[in-house]
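Given next, in C-alpha cells, is a single chain: the form predicted alone.
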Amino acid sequence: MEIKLYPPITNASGPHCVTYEELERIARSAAGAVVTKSMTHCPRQGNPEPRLRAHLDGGIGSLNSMGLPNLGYQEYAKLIPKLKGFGKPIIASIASAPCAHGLPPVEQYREIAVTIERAGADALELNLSCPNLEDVPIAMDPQGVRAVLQAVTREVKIPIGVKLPPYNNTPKLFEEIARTLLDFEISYIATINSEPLTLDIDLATRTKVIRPNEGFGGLGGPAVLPIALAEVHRFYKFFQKHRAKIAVWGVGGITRPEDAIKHFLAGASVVQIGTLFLWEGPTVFEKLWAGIEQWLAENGFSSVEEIIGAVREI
C-alpha cells in the first residue's frame, strides 16, 4: 500500500516527537505527516545524561545515544485519537527494547503494531535500527528483519515502513536486507538512521561530548548527507531492478532546499528531517518545501515525482 504525503516532508522520529505537546506543534507545523518517537513495549527514559550534542564543531552535525525515551506504547495508543483531529497520517515508530515484561523482540513489534492499528494509526514505522541501545540492531541481521516482518505483517493491514541504517561497505548484507524486503508487502524504507559508532571529544575539557556507551553515539546532520544518499540511491535502483513497489524515504544531511532535491534525485519520493528540526523547530518544514517549489519552478518541474530518480550518470 502506498503513503501518499503532501507535502512529501516530514520529521525523522527522534527529535521533539516524544510528548503530545511535541506532536502536535508537528501537527500544526507544514509537515506532510507526523511521526512518532520509536515507541517500546514498556516506557523508557532513555540513557543517561548528557546523551546529546546538539551542535557539533564546525557545523557538521549532532552526535546522541539517546536510548529511546518515551512514554511506552499504550500511552500513544491514548494519544493518536487526538492527533487524528488534526487530518494528518500520523506514522507510529515502533521499536524493541529490553523489557519488564520480558517479551522477545519480535513478540514485542507485533503486540504494540497490533495496539497501534486499533488505536487509529495510519502506517507503522518499524525501526530496526536504533544504534544506541547494548543489542545488535535486528536490522544488521537478515533473519532477524524477516522474523519481525513475518510476525507485523500478518496482523496488521495499514502500510508498514521500514527504517534501516547505513550498510556503507557491507554489500553483502545489503544484498541480503534488501531482497529479504522482498518477500513482504511493505510500503516504505526510510534510509537512513544515524551513522553509528561515531565520537566527538570537547576539547576545553579533554573529554567525550556524550557519556552513554563509552562516548559512542549516533551521527546526524549535514556530515551524513553523502552517506545517506549512497544509501537512498542504492534501494531505489535495487527495487527498480526487481520491480518492486516499495518507495524510498531519505533520512539523513538535509539542512537545505538543495539537499532534499538531492535525495529526490537520488530516489527518494518522500524526505524526513531530524538534525535540522533539532536545531530550529516545526517551522523547518515549511521553509524546506518553499525552498524545493521555488527549485523545481526555477527548473522547469511542476512536482517533486519528475525527479524522483532522476540523478544522471557521468
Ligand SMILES: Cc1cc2nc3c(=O)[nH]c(=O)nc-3n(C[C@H](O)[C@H](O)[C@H](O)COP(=O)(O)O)c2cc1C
The other form holds:
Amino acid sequence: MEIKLYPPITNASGPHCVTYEELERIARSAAGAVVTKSMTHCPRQGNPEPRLRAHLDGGIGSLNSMGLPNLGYQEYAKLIPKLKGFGKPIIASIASAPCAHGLPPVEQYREIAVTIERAGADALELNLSCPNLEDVPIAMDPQGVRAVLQAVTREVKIPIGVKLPPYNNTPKLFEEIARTLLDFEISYIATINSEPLTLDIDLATRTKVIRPNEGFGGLGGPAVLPIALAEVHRFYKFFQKHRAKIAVWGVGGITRPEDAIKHFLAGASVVQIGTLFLWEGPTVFEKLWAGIEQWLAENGFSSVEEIIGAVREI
Ligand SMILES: Cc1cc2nc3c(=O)[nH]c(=O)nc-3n(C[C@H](O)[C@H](O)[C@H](O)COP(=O)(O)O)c2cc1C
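Show the form predicted together with the named molecule, please, the one above being the form predicted alone.
Full complex below, order starting with the chain above.
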C-alpha cells in the first residue's frame, strides 16, 4: 500500500521527536508527515552522556550513540490519537532493543506494530538498523529481516516502511536484503540510517567526542550525502529492474534544497531530514521545500515526480 506525502519531506526519526511537545511542533510545521522517535517495547533512558556531538569540526555533520531513548510504545499509543488532530500522516518508527521482559526482537516488533496500528498511526517505519545497540542490527541479517517482515506484515494493514543502514561495500548482502524485501508488501524503504562505527576526537581535550561504545557512534549530516545517494540509487534501480512497487525514501546529508534534489534525481520520492532538523528545528521543512520548488521552477519542472530517478549517466 502506498503512502503519499505533500510536501514529500519529513523529519528523520531521532532528533526532536521523542516527546509529545516535540512531535506537536513537527505536526504544526510544513513537514508532510510526522515521524516519531524509534519506539521500543520498554521505555529507555538511552546511553550515558555525552552521547551526541551535534556539530562536528568543519560542519561535516553530527555523531551520536543515543541508544534509543524513548517513552516506550505504550506512551506513543496514547499520544498518536492527539497528534492525528493536526491532519498529517503519523508515521510510527519502531525498533527492538534488549528489554526486561526478555521478549525476542520479532515479538517486540509484532506486539508494538499491532498496538500502534490500533492507536491510529498511518504507517509504520520498522527501524531495523540502529547502529548504537549491543547487537548487530537486524538489517545486516537477511533471515532476521524476513522474520520481522513476516511477523508484522501478517498482522498489520497500514503501509509499512523499512529503515535500512548503508550497505556500503557489501554488494552480496545488499542483493540478499533487496531480494528479501521483494517478497513482502512493503510501501517504502528509508535509506540511510546513520553511518555506523564512526569516531571523532576533540583536539582541545584530546578526548573522544562521545562516551558510549568507546566513542564509536553513527554519523549524519553533510558528510554522509554521497553515501546516502548511492544507497538510494542502487535500491531504486534494483526495484525498477524487478518491477517492485517499493518507494525509496532518501535520508542522509540533506542540509540544502540542492541536496534534496540530488536525492530525488537518484530515485527518492520522499526525503527525510535528520541532522539539519537537529540543528535548526521545525522551520527547516518550509525553507527546504521553498528551495526545492524554486529549483524545479527554474529548471522547467512542475513537480518532484518529474525528476524522481531522472539522473543521467555521464
Ligand atoms: C540524534 C540522532 C538520533 C537518531 N535516532 C534515530 C532513531 O531513533 N531511529 C532511526 O531510524 N534513526 C535515527 N537516527 C538516524 C536519522 O534518522 C538519519 O537516518 C541519519 O541521521 C542520517 O540523516 P541526516 O544526515 O539527515 O542526519 C538518529 C540520528 C540522530 C542525529
